[in-house]
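There is one chain below, alone, in structure tokens, taken in the form predicted on its own.
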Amino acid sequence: MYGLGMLKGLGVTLKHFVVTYLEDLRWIGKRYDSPESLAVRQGSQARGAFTVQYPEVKLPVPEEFRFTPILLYEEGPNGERKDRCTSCGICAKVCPPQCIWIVRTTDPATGRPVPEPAEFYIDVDICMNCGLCAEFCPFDAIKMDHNYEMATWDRLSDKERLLKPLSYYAAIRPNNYAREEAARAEKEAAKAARQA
């Protein structure tokens, strides 16, 4: 009578352990690998436990995933690179933990601003990955990676480490990155219409 409810409990847990091993069986062969029995083992007609093998298989991260900021930059049809990154700020203002270090390029002969970063920093230890630098940057210059297996010795990420071409940034978020190019394409037009 006392024990009834411990071995209730156990009886869950075995059936559970026997119920694991059984669907682990029914899927031999492609129980990690492939899409359509990661979708069946994940979904509401999953049966018992399941483990993916980490690091050796990965759960594919849904394209509104998002990490730690980088920057885009453009690349020229000879390889060159042209930052979209102006140095404006905005986002290190609008960054709730103060996590954003810009300096500005200056240009030597003048020492007026040029509107490129000499240096960018982002202390991923402070970075709360709330995404608002990306929402702010009116240059389209900051997004969010998926890229979340960043172990390194130091906490600061400099800028030749933020920065990814836009066609990384394509490939990671197409659906995000068409929308935005046709955004982008509309107010060209529109500009150029005004200026006509």
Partner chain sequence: MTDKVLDNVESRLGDGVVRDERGGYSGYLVPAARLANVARTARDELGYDYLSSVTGVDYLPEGKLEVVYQLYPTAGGAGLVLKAQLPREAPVVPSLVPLFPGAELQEREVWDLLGIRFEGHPDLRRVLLWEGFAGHPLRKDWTEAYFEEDAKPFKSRWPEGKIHRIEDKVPFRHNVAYPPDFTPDGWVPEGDAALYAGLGQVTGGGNGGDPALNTDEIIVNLGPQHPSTHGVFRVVVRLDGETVVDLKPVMGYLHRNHEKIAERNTFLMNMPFTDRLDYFSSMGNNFGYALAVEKLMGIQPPERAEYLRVMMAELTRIQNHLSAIGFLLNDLGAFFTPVMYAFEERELILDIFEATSGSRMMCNYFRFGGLERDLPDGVLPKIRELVYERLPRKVDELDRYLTENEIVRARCIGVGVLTRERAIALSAAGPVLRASGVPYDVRRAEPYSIYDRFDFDVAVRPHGDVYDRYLIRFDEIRQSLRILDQVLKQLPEGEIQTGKPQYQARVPAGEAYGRVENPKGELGYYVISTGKPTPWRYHVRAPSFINLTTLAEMSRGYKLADVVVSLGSIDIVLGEVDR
Given for the second form:
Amino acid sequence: MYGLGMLKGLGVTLKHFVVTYLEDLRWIGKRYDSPESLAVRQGSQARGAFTVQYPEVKLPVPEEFRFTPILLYEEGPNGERKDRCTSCGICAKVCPPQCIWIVRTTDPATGRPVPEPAEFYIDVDICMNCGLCAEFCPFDAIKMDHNYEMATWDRLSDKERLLKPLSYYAAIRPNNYAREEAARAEKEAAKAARQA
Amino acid sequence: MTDKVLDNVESRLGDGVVRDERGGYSGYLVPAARLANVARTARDELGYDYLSSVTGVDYLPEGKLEVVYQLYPTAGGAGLVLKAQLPREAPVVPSLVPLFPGAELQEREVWDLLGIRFEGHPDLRRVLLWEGFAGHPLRKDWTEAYFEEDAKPFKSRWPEGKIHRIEDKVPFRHNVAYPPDFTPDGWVPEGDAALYAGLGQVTGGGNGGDPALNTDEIIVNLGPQHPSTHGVFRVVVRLDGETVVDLKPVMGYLHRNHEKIAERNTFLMNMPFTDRLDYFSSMGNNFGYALAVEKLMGIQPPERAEYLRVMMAELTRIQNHLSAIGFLLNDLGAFFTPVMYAFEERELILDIFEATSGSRMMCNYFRFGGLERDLPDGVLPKIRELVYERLPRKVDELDRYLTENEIVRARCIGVGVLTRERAIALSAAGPVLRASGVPYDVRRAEPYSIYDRFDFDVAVRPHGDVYDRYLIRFDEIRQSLRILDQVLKQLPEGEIQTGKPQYQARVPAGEAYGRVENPKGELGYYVISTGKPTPWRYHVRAPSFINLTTLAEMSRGYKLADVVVSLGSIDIVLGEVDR
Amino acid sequence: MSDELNHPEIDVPEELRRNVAITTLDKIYNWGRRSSVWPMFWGLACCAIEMICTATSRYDLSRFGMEVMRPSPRQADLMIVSGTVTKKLIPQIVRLYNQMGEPKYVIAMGACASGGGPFKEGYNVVSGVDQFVPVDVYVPGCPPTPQALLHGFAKLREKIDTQSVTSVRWYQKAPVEPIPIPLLGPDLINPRDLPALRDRAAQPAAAQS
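Okay, that one was the form predicted on its own. Can I see the form predicted in complex with the partner chain too?
Every chain and every other molecule in the complex is listed next, the one we just looked at coming first.
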């Protein structure tokens, strides 16, 4: 019969429509926007309404998610900051669109380079979020941020905005942080053992 | 190929054809004058009936230009590389368009970017840039306004650390350079005069030339801003009433100079740039480039990495084909509901990419000799759920929803027919080629990675119309699910990277052509290394670009509304068309 | 009619500009506009795919009254420049912008549209669409995820909320001049650079760098 194919197709859309309501009923009494429900509704079991009510609810980002790069510093007990970056330049060398500029610090007395950056500049308007800088940084100093809410009315970029405490990194990427810290500790121990 | 076969080829190709003896090179050097004859012999007598890629190389130190042709037999097997060397001043080579019409756009690209003239080409105009542009950018002695250094990394980034905006350093504070003698007085833009001239006579030709009903044909422009051109693509159509008489695709609106930039980048830096070619299938793009460079380096990724690569490539194929089906239905007028359904599954696959590589679309996941990282915890069960439970069900549902719809059938069956012979001649690739009855799939014809281990069928459809090109995408999704099933069952444990990951890959001198079966067709990378950290030449054989050669063939004689459907059924992506 | 709207005869005196009636009017006016920003239906490059994702069910633009994507610039309020702006395309972008009716907004989506992006050094790439058309919101990222784009929309709505009928450019007495359309010559020519180009041609060749 002519039109049967269309009716069959409309049956599929009708089913979608009905399931949306059935699924809503299923979550009655449970929190619709809790992390647990979100994991089900946005996973491979997803049925019914697939919408995430951004900005009230946010889709959780996975640990490896990368947006723009950030620089990490270690916090001392008295709140002092110590940059992890040693201005070795590997990130600037590996950056595909060449959006990283590093001004090295020189000791005013000796004129020799000091292992910390005087200025660290990333042009976010060029950065392609590829993550190669974070991947090849030997000091775990540059990492990819999770914060994607950066829309502005003007162009921006400076070092202060780039800098984040190590605790921030530990919060967004707990597994990576644990693994890298263990490797660092191991390296330190090996170094100490060699010196002893 | 064995030496015996090679000797045979050599003797058949005839006088003046010599093997390319440069270190790391292969193929044959052909005198430019004999090129057409040699290509005809290769096609008619030796079975190399498929011209995969045409490109040019500028060997500035040797003072030569070279045109490189990659030919393959559609029966399967290794290819034949022909090269013609030309002087850098006024280089001319005979056009292969009469033999292989699929060379049309590619030869125009070589003319545009390298300034090599193809004698006998029916419509030799610039293709990616515009008429009147000064110079041929891929020449090694041509530099742009924002040029800093020949090779990255730039010293101004480190160790010199001179922070600057490049705009502040150039005249006009913009990315422009004019010839020194250029003056705007008395100058008129060349515009599209040549394009319209190429479309031919338009007055008085309508109504089949019947003098009693004499009407004018009209020229209609679709795009570059048009909701059904899948991006910034333009089609100029010559119409007799509503019937298409002739058609010319116009591209270059997204020409991002990928190849020029890539020749300054180090080998690794190009990896994230390849993501942005066919931005639907970045994993597939990574795959082809990694293969080409690994061929040069002579390394193999470990087993687990091979499996993960295939897994990612097939997931990419599924989400690409789902989107292609959705967009085709969009073009048919079923606005957005099929896309919504398709994108729901696509989102779930992108979640996997995001969890694994860090980005939904720009994965940058492959490395030379391996992968960036292993699958994080919790991803594998998700993939299993998708492959075994959700996707088969959802693909069937989409099939039920659309395939038997009478409107879809009426609009698609018998529309935009591309015959088997023309599909091969026009160098169509991927689903477009296979829907015309040619069972040619690089995964089977010349297996790369570990595709020879899997049991799958090459999807083929016989009619070559839009409906077959639509159906074949469902077939391929189902075959991909079959491959994924085997990958998941056989996935071994172990390393994912051969050697230590290096940001400065040591690539020996030579040339390599790495090709993969991407969702949109055969994606090839022609890479030449001179042993330096940056490639000397980097060319992408873009399936979307070359498949567009078939659009005119598919559209002639059909109605204007069918052009949109035929274009949708080719499934182009502009990042790859224009690069 | 449209001319009358562009040149309202009611001249609000300076001391009355901040009066209560106007601000309430502003609130209603802005609420109406921000709840139905119709984007133009076109995509440039990679970011366009994320823009389409934003319109599909998971992120659902219609929650903001924005799902009505108009293929014609004359019916659109918002141009989302979603991808690399090339020299070959910029004449069309400027033309489309000129054809859009006021009030009109531009979002530069992604690094390419904001400032050239990874392809900035290329010979056919314009370093940011703001070189030619005014941009209201910049959304960084390469590409911005759909949620990042939604955040950009939120910023745009914030911006709309700060506008006042007394000061917006489309109710000013002076007509809004169209942006001159760039030309494609030996390289891209901004008509605003034409005097400088003539000067350069007039100079002896040796003086040119």
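Residue numbers count along the first chain shown, from 1. Between two forms, the rigid core is defined as the largest C-alpha subset superposing within 1.5 Å. None of these values were measured; they are calculated from a predicted model.
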- Cα of residue 62 displaced 2 Å or more between the two forms, core superposed? no
- After fitting the rigid core, is the C-alpha of residue 107 off by 2 Å or more between the two forms? yes
